[in-house]
Every structure is written in C-alpha cells, then in structure tokens.
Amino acid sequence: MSHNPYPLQKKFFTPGVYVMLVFMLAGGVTILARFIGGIGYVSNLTNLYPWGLWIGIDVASGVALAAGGFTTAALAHIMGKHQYEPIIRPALLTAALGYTFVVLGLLVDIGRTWAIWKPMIYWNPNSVLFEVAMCVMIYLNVLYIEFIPIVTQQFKSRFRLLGVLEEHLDKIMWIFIVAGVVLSCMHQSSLGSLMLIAPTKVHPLWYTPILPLLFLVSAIAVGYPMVIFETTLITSSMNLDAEMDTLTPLSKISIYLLGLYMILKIGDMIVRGTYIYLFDFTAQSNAFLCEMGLGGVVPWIMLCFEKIRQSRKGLFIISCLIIFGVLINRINVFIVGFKPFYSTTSYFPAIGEILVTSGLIATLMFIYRLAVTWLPVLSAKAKKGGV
C-alpha cells in the first residue's frame, strides 16, 4: 500500500459528533462543579477508597489503550518493518490524545491540582509515582514533538518557518523515536509496581510480584489490537478502505504477544496458587474469569483462525475483546480487587464520576475526528463508487 497521508476535508458536524457534544458538555459542567464544590461533591472517593473510576479508566486504562503509540513506532522505525508506516501516524494521534486524556483525569482526580507541579521541582527518587509521573510528563511532550510533522506537513506552504522546523527536526526524530518507547515501557510496568505497596489491599488473584511485568506485557499486547480497532472505526465511518493489507499481518502477531501474557498470567497463578479462588463466585473471582476468559483466551483461539484474522469484522471483534481484557484488568486491580483491610463499605462510582469520564472520552474521540478532517494523518483511500 502506498503511503501517502491526507486531510479527509469530509463534513464534520454530524449526528455522531452532536451526541460528542453533549457528553462533552456534561462534562465540563461536572468539572466545573467539582473544583467548586470539591472533589466530594462529585465522587464517592474517601480516605478508604482514595482513587476510584478515575485512576482506573482515565489513567490506567488510558495509558495501557495508548500503547500503540510506542508498539507501532517500535515495529516500524527501529525493527524497520517499514510496511506498517500507513498505521504510525493514526497510533501517533490516538496516544497522543490519550495521554493529554490521562493528564486531564488526573487533574481532576487529584485533591490540590494547583501543586500538581511539584513533582518536577521537589523530587523523591524512592517514589515509584513519581518515576510514572515524570515519564509520562515526558513522554506526553515526546508524542507532541513527534506530531509537529504532521502539522508542518499541512501549513508549511503558508508558514516558512515550520518548512525549517521540519527540515531541522527530521534529522533529530530518531531521537525521540527511541525516547518513547524507553518511557513508555518504564511507566507502563511502573503503574504495575505502585500496586506492590498495598499487599493486603490487593485480592490475590491480582497481587503479585510481578506485576510490573504483568502491566508491560499487557500494555505491549495491547498496542496493536488499539490500532486495528480505531483504524477499523474511523474507516468504516468515512467510507474508507479497509487496509486489511496492514492490519491482517499485525495482527498475527498479536498471537504471540497476547499468549506471552497468557502465559505469564496463569503461570504466575499456579506458581502462586491463587486458583484456589477462581471459584469463590464472588465479584472478584467472577471479574478474574471475565477478564481472562473474555480479554484472553477467546480472542486468543480467534486469532490463530488465518481466516478470521482476514475478515474485517472478526479482527474488529478480537480487537474489542483484547481491549476489553485489558480495560477489565486495569478496573480489576484497581478498584474491583483493592479493598482496604478496616473497609466496612465498597466503592461504586458517582454519576458525577461516569459523566467526567464520558465527558473526557468524548473530547478525546471529537479531537480525534477534528484531526483527521484537517491534517494529513489518514492513508486509506476512499472506497471506490462511494460504497
């Protein structure tokens, strides 16, 4: 496939990007009402259960989701699999739009968002909150940097300036290239180590030393399935090719990334042997084989099926089951198997919590279609005769 990225210029505001809107302006109203009224007023977080929906989804979730940013740079730039070029630039936009969605929900998730700075200025090295958030600090201005030719490429021809910054900058990409994927592994697997501090906060099914390795791993596995879904979304919404050609060979391996994890996953438990609660029926043993069976092993057994690794909707399927293993996964440990040891309540989360993630997912899927629309990120071609 050639790979010549363009603007789509399609119509943008419609029925889909309205109902972006509202959510979107749901959102912003609970925020609003969050800074001003407190982060109680709006959640049902406590001194017991200090994070909740937000950590879970907002930043877990959505620092695993954005994975795909670092895999596909990985595979195409310094493994030279220059095949997948057509897929950078899309996986670039979504990680990039990802992390600024973690950044935001963590400014409305932490209590004193105006110190949110002192990390930067007053260290503690023994501290593996702050190792993730000096990477992802980092890294989300690596992803910034790495989109600037994207931008030059559309508004050079007006601007002579950003001519020069491409120029100057190319020479230096590699650079950065390198940089986020060695970031991203760190505070990928160190989202896994601040877990390690709470050994009797944690279920066992989820508790385990290396769940570090666990976090990577899954991040890893992860990358290319978030790929293939939104590539697969926004080319059946604007009519474009399916570029099966790129996305049935990455998905094979996928095969072996996702059965790594499986491996380390269920040898870790019997190593362990945490089986002996996978039929507690309880909402955590429950959860556990959701995750494993629905995120893991089902999608797994499909992709080892050459043919439906070939049809557009069965890799659309595996690709929403992997990520809904992995979205579990981060919930799981953070919020369906934390429970402190004196709690005498769970935690459900406020509709004030639902609607500012919403709100954020919105902002991020409108952005997204904002970019595409007017920037040269897509490859795929329209369909021909329209259909």
The other form holds:
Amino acid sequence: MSHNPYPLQKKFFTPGVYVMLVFMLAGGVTILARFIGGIGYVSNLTNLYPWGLWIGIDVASGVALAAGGFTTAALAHIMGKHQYEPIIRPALLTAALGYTFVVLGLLVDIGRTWAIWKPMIYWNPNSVLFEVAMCVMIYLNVLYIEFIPIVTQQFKSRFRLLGVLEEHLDKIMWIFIVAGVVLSCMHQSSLGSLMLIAPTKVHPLWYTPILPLLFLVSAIAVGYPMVIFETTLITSSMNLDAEMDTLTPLSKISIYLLGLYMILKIGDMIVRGTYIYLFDFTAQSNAFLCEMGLGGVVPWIMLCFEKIRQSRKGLFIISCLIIFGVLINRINVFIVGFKPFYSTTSYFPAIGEILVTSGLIATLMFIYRLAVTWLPVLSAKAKKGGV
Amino acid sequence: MTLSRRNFFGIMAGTGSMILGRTKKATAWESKAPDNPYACLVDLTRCVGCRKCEEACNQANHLPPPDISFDDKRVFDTKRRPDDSRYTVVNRYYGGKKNEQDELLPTFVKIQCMHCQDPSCVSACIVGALTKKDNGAVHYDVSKCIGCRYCMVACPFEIPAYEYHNPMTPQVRKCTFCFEKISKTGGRPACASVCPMEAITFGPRKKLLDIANKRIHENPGKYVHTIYGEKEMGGTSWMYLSAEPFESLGFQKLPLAPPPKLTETIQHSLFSFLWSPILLYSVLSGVMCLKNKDDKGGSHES
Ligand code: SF4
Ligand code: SF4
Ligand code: SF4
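Can you now output the form predicted together with the partner chain? The one shown was the form predicted alone.
Complete assembly follows, chain above in first position.
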C-alpha cells in the first residue's frame, strides 16, 4: 500500500483559527501576569495543593495523549505493519507538539523557570520526577529528530544539503525509533509512580502500587484512539477522505488494549478491596465511576460491535470516550483524588490556570494546522478522489 | 531504515553481559536514616501556649512580622498551618481533658517540619535540593531548587510552604531545625532554648526516646503510651508526648513504613543499571530486524 503525504496547501484562516487566536492571546496575557505577579497571582495553588490543573492536564494528560506517537511507531516500524504508515506522520506531529507543550506548561508551572536546566546537573536518581524529566527531555529531542525527514522532504529541492542530511539520517533512524518507544514506556509508567510517594493524600480508589503499570497500559491503549480522533477531526475539517480502511483495523487492536487495562484496573480494585468506596457518592467515587463507566466499559462494549467500528461516526465516538476516560483518569489521580489531610477547602482551578491551559492547547492546534497545511504530513486524499 | 543483523547481535550480546554482570544482590530497600541524630521531644502536657517559640523562630529566621501579635490569644480561634512567613505555629485543641469543674481544658500543639528520618521530601526532590543531614536536620539548598513543588506533594505532614507571590525566585520554606545553630557544639534550636516551660527537649534521638519512655512509666496515667514520631513514617526527629490520644489533637494516624520505601524500590528494581530500558531496546531492535527483513532496504521514510 503506497501512501504519499503532501502539504494540504488549503486556505489557512477559517473562523476556527480566529477562535484559536483569541484563546492564544488570552493565554499569553495570563502567562505574562504569572511572570509579573507570581504563580499565586493567577492560580489557586496553595501549600496543601501544590499541583493543580497545569500538572494534571498540561503535563500528565499531555504526555498520555501524545502516546499516539510511540504506539504507531511501534506498530508500523517495529512490528512491520506498513499498512499503517499513513498515520505515523500525523501521530508523530501530535507527539512532537504535545511534548513541546508539556515542557511549555512546565515552564509556567515551576517556580524558578530559569532553573529548568538544573536537573541535568544535579541528579537525584531516587526521585521519580527526576526520571520522568530526563525521559521527557530526551524523548522530545528524539521526536524532533524523527520529524526532520518531514521537513527535509518539503525543502530538499531548494536546499541540496537537506537531501544529504535526509539520506544519512534515514540509515540510523531505527536507533531513534526504538529509543522513542523505550523512553516512552519508561516515562509513561513513571508518571504513575509520581503519586506513590503520597500514600496518605491520594484516594484509595486510585492509590495502588500498580499505578505505574496502569499508566503505561492506559497510555498504550489511548494511543490509537487518539490517532483515530485527530485523523477524523482533521480530515473532516479539511474535507478529506476519512481513511477508514486504516482506522477500522486500528480500532480492533484497541479491544485488547482497553480490555487489558480494564481487567487490570478492576482486578486491582478487587484485590485491594477498594470497591467499598465505589458508592460513597463523594466527588471521588463519582469521578471514579464516571472514569470507569463512560471512559472504559461503554467504549469497550461499543468496540466489540463490528458495525460501530466501521462507521466513521461510531468510531469517532468510541475514540472520544476512550480519550475522555484516560484524561479523567489523569485528572482524578493528580487532582480529584488528591486530598491532603489538613485541607479545609478543595482545589478548583482559577480562571488564570484555565486560560493558560486553553491558550496552550489552542497554540498546539494552531501549529498543527500550520504544519499540515505546509508540510507533507497527511496522506488522505481530497474527498471524491478516493484513495 | 536499515538495521543489520550485526548491529542487532552486538546489542544483544551487550545486554546479556550487562544483565549477567549485574550481581544478583537483592535490591532490598535500605533506610538511609542517621543512627542517632539530634531530635526534639515536645511534651504537650507542659506547653501553655505562650507562643514564645513562634516569636523566637520568627527572629532566628528573619521572618516578616506576624499578622496577629505574638501575645494575642485570639490567634487560637482558628487552626493555623506553618507557611512561608512562619515556620512553626501553636494551635489550641480541646482533646477531652477536663478540670474538676468539668470544663474542657485546652492542649496546645506546636507544629513544624518533623525532620523525618527517611523523609519523603528528600526522596522526591528532583534535584536533591533537600537533604537529610547527619545531625538530623532536613536541609534545603535553594541554589539547586527549580520550584517543582514535588516535595510539597510528597510530605506526609504537609509542611513545606511556597512563596507563591514571588514571580521569579520563590523558595520552599519550612523549619530549618536551626541548622546553623545546631551544627555548632552546644547550639540549640531557637524555639527549644526559649521555651519557659521546657516543653521542648533537644538532644540525641535515642536519649530523648529514653527520656520519653521514662516519663511515661514514672507518671502512670498521665500520658498515652505512644511517642508520636518514634515510628510514624519511619520515625522523625521531632517527637511528641501527650496526655490525650494524638488523633484528637490534629495528628494524623500514619503508616509506619516510610513512603520512599515503595517508590525507591520500584525505581531501583526497574531502572538500576538501566537494565530494563536496555533489555527492551534490544528486544525491540531484534523484533524490528526480523519483521522488516524481507522488506528489502526497508527505506520507508519515518
Ligand atoms: S515533615 Fe515533611 S518536609 Fe519535614 S522532613 Fe518530613 S517529609 Fe520533609
Ligand atoms: S520545589 Fe525545589 S526543593 Fe521542592 S522538590 Fe522541587 S526542586 Fe526540590
Ligand atoms: S527549630 Fe528553628 S526553624 Fe524550626 S521551628 Fe524551631 S526555631 Fe523555627
């Protein structure tokens, strides 16, 4: 199966893009305010709730939802399933952008932004966060390297040197592809270990020693739905063919991955006996039921029906639900399930925090659109042409 | 991309020797707690809530003047937490103790960093800005700190505070155990030396545990038979004696195992000598090599 990614070269400024620009501007202003008045000026973070929306969404969810990059690379390049190659580039683009925004989010969140480089010199191998930071840093570079061919392909006709670079890079690219998968497995799981240091604060529905395993499996499970989600979104917004013949078989893999995740999660709940908290009707138990039901069981049942998997709409809904499930899971572990003993109030993000996060997401979408317009990322053909 | 067999077997051989070379020594977690560090024993039956310790701490650490002056008792109407402007606070509890007229009697509880023996904050800190010193103090080195606030997430006693309104150079703030002072011979923490009731005893941890046990046994019925901090979270350098159950005085019931035990065990059994990433790397390159073999040249763009 041959595929030819090409720059879409379509009209760039649509009403949607203007909405993005508004959010970007609002986010930018808030970030400015944060660097003038401090974190406390724009956020509801306190001594008891030191981590909030920025860590829960920008970092934890950002990393999880960028998992499409390494899962597709593993499938197409390592497992040799070349029929999936058309989706590698968009997934790679999402991952590269996603991780860039994880780092940007961190720059806003950490108190001493200018000191971000210090973990490279001062190591604490006991710290889970140290390992996560190292992996994310290296992986970000790996992603950029993997992205180079997309740029060189576009511009090599103009700059001869780029062609040479592309050729040499191609020979050693496997090193980076494998490294990307390994690094991803490491930090996706360690992101789950992060909260294990706080056994008294994280609600028992989520606090389990297998949290790193759950994070890894859910990241892998959300990788393909994420690809389906964005491919559907971009092909419909750009009026392209839906690439269903790639997406439907991809969703079949999800039956097993999501199934495994559910088994692990429910099994863990039974082993630790935490089902007693299920019907407490607290914010935590409701959030857990919502995460498991709407984000896990429902999409899994839907996946089992061939009919739904083959319809573009059905597949899109399934992917949305799975993504929702993993997103809520990360928010639950880092925010909803985080209850310090001495807290008298609960944390809810300030408008400033929300503006920064939405601004970053809008920027991400903006650059994504920019990239697919001018770089050879997508392979889907214009609608009536077919594949 | 091309991945020759030679590359592949080279990596495999490398991994093999790595893993074999790794001595089968059990990666059992070991406590890094100093054997007999300095510590403080707070006897809650002696404290009268004069807040002299708060004042001494404020001066010793050059902290900003308090919102409510140190001799104003109205401060006890709300429960306070240590923050970036006060490293220690005294709170008032009515734990159930009564006088002859059947009126509830207050108990005053001073709180500050517990200077844990195996501190979660030290294990968590991404750059090692927090360290447990041999003399017992958990020390903060601002020159390394990046402000990630993971120490605050980690601390089971919910102690470290942050300067949220400093835009560029905020610091983590918590009791220093008067590190400078106790590093000198004969030096004592400001709060301990100022206390008029001798409610805070400073000394080597083992000696303080003896003193505490002696007080419990020489005054039958006076104390509950627990020394809070002896074992909680692996033990702490600040310990408490009380006449009432600790849970009624704002203390948490905490597990005895220090939290770093679990996280460090996971981290080290998975990543020591990077064995698992290297193994995974070799397996994946092996699979890649086999799966793409018939795919001559295999030069799909990536
Ligand atoms: S009480 Fe908290 S801040 Fe103090 S040493 Fe223990 S973990 Fe660290
Ligand atoms: S805020 Fe500073 S001291 Fe605390 S964990 Fe982060 S780097 Fe370490
Ligand atoms: S030991 Fe020093 S820093 Fe800690 S509470 Fe006492 S006076 Fe304050």
